[in-house]
Amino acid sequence: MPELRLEAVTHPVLGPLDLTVADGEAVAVLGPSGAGKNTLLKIIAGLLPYQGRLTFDGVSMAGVPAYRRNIGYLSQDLHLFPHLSVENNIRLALLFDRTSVGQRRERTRQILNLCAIAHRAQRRPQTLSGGERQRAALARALARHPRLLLLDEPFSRLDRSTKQILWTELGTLRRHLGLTALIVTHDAEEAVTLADRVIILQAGLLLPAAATPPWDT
């Protein structure tokens, strides 16, 4: 897994910004709604233009686009396919990888097991319950071991008591799996939960990691 750095990196709703995310560390992103959170996953994951410097492991991803990144990425919105079982939306994340079918099933198995979701495997996610779709959707970000994963407030639509097992379950399979994560969110008992290290957000600019959040006073 890969450092990630940014040096002075300036959007029109951000920066600039100066941020290391070490192998396999987890980061939170902690801050209210228009902060330019999402703006900040997108420029990483090669979704947004910027100017600075973005490298992962010292080498800029400058020109890199997205596809070619590697790049776990989970949003609030999932995105997950409504005409697809659970396990071909997986398989439609490997489509492109350079291995066989049988590779490509194997590895399938092997993440719907990891994601506890294989016995939904053959469901379409509009039956599935919140939890249960937030799985299958975890499970289609890891499929292609990334190196970085990103998450953009992805339980912000899940009440407390599902919110909560889903925190454990993924620091659980984060530690087992040694990922670099950047987490993104306004809620700070998600942030403390999840991330190794928590820093703020506002207005586009990272404040103090002892500041206290404006919008909790």
Given for the second form:
Amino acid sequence: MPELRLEAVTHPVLGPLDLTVADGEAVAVLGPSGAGKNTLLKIIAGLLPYQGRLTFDGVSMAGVPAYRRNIGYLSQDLHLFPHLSVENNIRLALLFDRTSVGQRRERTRQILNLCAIAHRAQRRPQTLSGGERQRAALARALARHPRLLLLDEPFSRLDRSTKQILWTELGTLRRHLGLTALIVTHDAEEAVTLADRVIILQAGLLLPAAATPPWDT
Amino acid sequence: MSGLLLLAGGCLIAITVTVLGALLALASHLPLDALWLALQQQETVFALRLSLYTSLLALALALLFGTLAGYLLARRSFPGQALIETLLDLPMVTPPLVAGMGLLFLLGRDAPVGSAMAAAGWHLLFSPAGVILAQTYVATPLIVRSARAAFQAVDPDYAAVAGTLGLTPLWAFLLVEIPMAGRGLLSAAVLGWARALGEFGATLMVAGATRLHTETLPMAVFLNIASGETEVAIACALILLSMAFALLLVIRLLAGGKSAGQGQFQHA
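Alternate state requested, the form predicted together with the partner chain (shown: the form predicted alone):
Okay, now the whole complex, with that chain kicking things off.
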């Protein structure tokens, strides 16, 4: 069974952490600012060093660089490349796919439609609205059929109504694609809406499942 | 306050009039037909060709070394960095003549580097290759400094995100970081080229001033003024001025737009 597993993973601001995310499961990591949520995602994405054991599909990720992990990562600031159109942002993600040019073009078209951003394909990210940028970044993160999707406070910069629309869309998309996802947020409503399971991270440590987050008491 | 503005306005006018006066004096020194003849002189054409050829090669070298060095300085901290950065800034503040003297002693036949190069059949001194060396030497620090600032303006997380999209660090550098720092790098290139085109002191020491051999445009001005042939000197000076003006205009136009890495989240 493909799964993400962290065993005694440590970093100067995190852990030791033990966490298992089952295949197709969406887990939300809820916690206040500075709890280490962002660090956790960066470790899994291959962007930060760590100690301990991190496996995906039973394969150790030790020494595997980010560009070989095929993990979709949606950062809080999205980091859409401003010198490229939305379409070219996605095509860049497919540049080293071992598929033909035609297949890559078709995949780009598919993912643009799937994320409902095809009508803005030729626009530069900085000319889009907040919600459109979110869709474009999600499309780019999903372009390579990632095995795991990491979402770092994905909708924190959006207004409430746009946020709710995107929650629904992301839920539908995730179920449609059967994606395993780890979502980091400090918004309890977002965590409950998007995830199958919610875990709480505080001061770099996971709280027991039954614990009430201290900032809610 | 109005008194201060009046004084500042007076200063601005005085500076502008002086620059304009020098330009007009130079441009009006020769009648147009004499200037046209001087522009067609073999020496003028040679100097223009050599200047373009050497300065563009020097620019390519300076861009290669300067961009990579600037990138490293922008992205990493290492022991002795302040010392290295100060050393790299040194050619910008020392007289080019002094820099040229240093290069002359470094590459002279008596020096270990110079003798090793001579043994390998490389003769840089007193040749057009020496011109390229001198121009590269003075242009590179400018490009390092500008490239460092251009890369510092690009959030390194863009390259990290590019990594999660399957791009190796080299491809992320080439396809994401370089284009995002593009405007700054282009300004650096224009500035470096202008510096290389106008280079005189270091070139004089390293390549010498030999007519129709190492005679760049600034060297032609010097040689012809020294020998009293003002027509060619003025023609070369006017070519240099026109090119410098055009390059400065390009820099101003480039500076007019926002850097690609900025403003991304202003609509957020």
